[in-house]
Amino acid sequence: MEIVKTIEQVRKVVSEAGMASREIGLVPTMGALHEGHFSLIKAAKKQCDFVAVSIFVNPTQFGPGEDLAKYPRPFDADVKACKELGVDIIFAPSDKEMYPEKNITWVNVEKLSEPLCGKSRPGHFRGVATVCAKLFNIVQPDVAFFGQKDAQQAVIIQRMVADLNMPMEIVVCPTVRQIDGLAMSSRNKYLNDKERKDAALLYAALQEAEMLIGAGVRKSSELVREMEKILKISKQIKVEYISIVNAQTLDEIDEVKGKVLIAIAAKLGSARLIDNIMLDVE
């Protein structure tokens, strides 16, 4: 395994096995790796013949006061992991290597990027955006690999690729969980033991909600109020929103209907944290 923190050096790596007919995957992250990362590698591994994983914590999608400085940086503990798990190169570039200048070209995927986590965090998927289309046009991947945990940048990124006709893959993996099935995160590292036994009530309000709608229950506005009740068990959970959207469009929709993207972010504690299920309701 390379690591590589140069742009000249891991086009030449990738360009060696390109070169090679081997199908090129790239797994973005900003390290911290955890088991919902190993899923993407091994994803990758599977569907790929050279993996790629990038380590770059993007200043560009934070906002002001958000937690750019104490972002964990793990990177021994990350290098190990990729090591064991078969990745073939890691890019770690620096802040002034990804961006040499000050940025004035930017990627804005409108309309999906202003529901959900758009409305409070203005200029968050800007930066995700942008950095992905960097990345992609550095490594120039076959196929990169997502996490469904995130899913309003997986939609984001999927649209971006196909409105900038990149010739290349979005692949959207499963959500990761813990056993009680608060879905992994690096943000999950700031919570105390009380505010990590009550982030479980994110999913068991995701789990009401599908049960409700296999129950026949169908108006969002009801869901809703049984997701509100369940997170109103603990009072150090701040909801930021509970939302139920068209899982393409990101539309907020009365009645659930096709494929829904049910989604809730929330503060607990300094940690931000955000969850999901995606349902096909006939």
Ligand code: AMP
The other form holds:
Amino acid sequence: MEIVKTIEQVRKVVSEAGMASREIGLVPTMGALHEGHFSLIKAAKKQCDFVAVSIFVNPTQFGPGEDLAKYPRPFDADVKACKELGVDIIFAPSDKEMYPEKNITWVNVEKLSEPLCGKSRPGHFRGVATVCAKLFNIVQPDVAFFGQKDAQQAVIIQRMVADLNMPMEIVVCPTVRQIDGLAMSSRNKYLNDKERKDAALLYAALQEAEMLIGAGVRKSSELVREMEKILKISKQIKVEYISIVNAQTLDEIDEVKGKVLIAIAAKLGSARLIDNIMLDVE
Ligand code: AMP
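Output the form predicted together with this ligand next; the form predicted on its own has already been displayed.
Full complex below, order starting with the chain above.
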């Protein structure tokens, strides 16, 4: 496995791999790799002949006052995990390599970047779309792998690739959870023991919604009310939003029907957690 830090090096290694007409897979990450990331890498290994993992804590997707400085960066452990999983190359550029000058060219996926997390994180998805466009241009993968855990991000990247005719496929992999249902996240490290316990309520609330839909409830307001009740079991959970939206357009819906996304964002201590489920409702 090669570890490269420059755009020139990664282009060289990937283009050599591509010459053997191999399918190139890219797994973009911010590092602090866990089972969620591993599932993406495993999917890439299965589908592609050559797998690149990028590790880059992208400053342009963090707002002022967010956790850019304290975001975990256990690079050696990440390298070890990638090696064990059979990754071919890690691309771990510096901020200067990715943004040699103050960035003034942005990819903004309008409308889809505004609801849900876009409300409290203005500019976040512009940073995400821009860095993904840059990584796609640098690595030129045939396929890139994303997690359903970040559902809005996945919808935005799929739309960017379609709108800009990027010649590649986006694969979205299911959310990997811990035993009590908490979605794996690099930010779970910020939770103390009590917060970690209470964090499982996010998925419990989503499961409650799924159960109620199964029992015939269709009104979003009723589902949100029941989810709120579950989250209120913890005094530490500060709900940012509970939203029920169309899974493609991300428009709020009053009645669940067709492909719907039920998404939660909440603060728990210093951690901001998100989770979601996607359902196809008759
Ligand atoms: P991050 O390093 O947080 O930017 O995440 C990199 C990729 O891993 C994104 O596509 C995430 O959606 C995905 N990911 C993060 N956590 C999980 C999880 N628990 N299950 C599946 N994918 C995940």
